[in-house]
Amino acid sequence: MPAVTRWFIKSSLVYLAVALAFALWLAGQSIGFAVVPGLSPVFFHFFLVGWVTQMIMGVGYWFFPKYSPEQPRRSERLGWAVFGLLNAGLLLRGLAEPLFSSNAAATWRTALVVSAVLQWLAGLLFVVNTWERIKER
């Protein structure tokens, strides 16, 4: 298993655990847990992008058909770029969303846009790196 795949999968499991903890916190708000503004969108991003999407990307990078004997997974550099951009975008979102919800300063609005762009770039680079691996036998 390539190192980047291990990082994708292990990171996705961490996001799953954190997202489930956020889900418990969100449920607990109805019985007196402190209300954290912006926690709901962070939960959804950590769950869907952090766990589901990242797991799919990691397994896809590993299992999709080989690109060539010399570059079976096409570009390892692009794989790491996808991992870095996706996680930077997720972590920035996790920080900026609650801060924006409690203080709608332009800084946090900009941080949310940057986080979205980072995640979008990660998705785009994943497609670029994977596209040619999907071919007829």
Given for the second form:
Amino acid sequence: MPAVTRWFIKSSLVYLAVALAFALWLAGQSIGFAVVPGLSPVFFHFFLVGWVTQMIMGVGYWFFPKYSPEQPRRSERLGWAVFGLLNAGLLLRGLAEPLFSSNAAATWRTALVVSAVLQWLAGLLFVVNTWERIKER
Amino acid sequence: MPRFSVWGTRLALLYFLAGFTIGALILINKAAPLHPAIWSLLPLHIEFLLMGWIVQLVFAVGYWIFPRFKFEPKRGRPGFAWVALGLLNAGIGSLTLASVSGQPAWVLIGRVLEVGAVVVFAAQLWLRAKPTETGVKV
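For comparison with the form predicted alone, produce the structure of the form predicted in complex with the partner chain.
Next comes the full complex, this chain leading.
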């Protein structure tokens, strides 16, 4: 299993645990836990992007058909770029969205825009690095 | 990777990119409003990523990696898998039309097509969920 796959998988497991902790907190708001504005979309995206999509990316990088004998996983550098961009973007959103929801300061606006761009770039590079590996053999 | 899985995975990647693009636009629009209509793309963002990306990828990869039969067709009848893929994409297309046209009838049609896709695909894959090679002919 390649190193980048191990990082994707272990990170995705951490996101799952954190997402479920957020779900617990959201459920607890009905019995007096502090209301955190913007926590609900962060929960959904930590679960579906951080856990589900990141697990698919990591396993796909490892498991999809080889690109070539010399470059079985096409570009390792792109694989790390996807990992870095996705996690930077998602963590920035996790921080900025609750803060923006309670205080729409320019800092948090900018952080949300940057987080969107980082995650989109990760998605684009993942498709670029994967597309030609999806082939008949 | 069989041809069905190539098509399914590539379609899933296209929906993934479309869903991520819409999601990025919605998030940017939340912080720096671009256009009031962008928020109305939320159902498409969810549909593309849950059905177009995740469910379609599961169809494609499941057909590829599940245990094969001893006899041809070793992955079961491919026609069923193609019908399921067609129904799934027709369903997503109908839900896209619903989102664009605002006609709720397309939502109903889309969901019927998606349920049909899942039933047909489950029937196709059912006997391949097995512990060892059984040699069952289909």
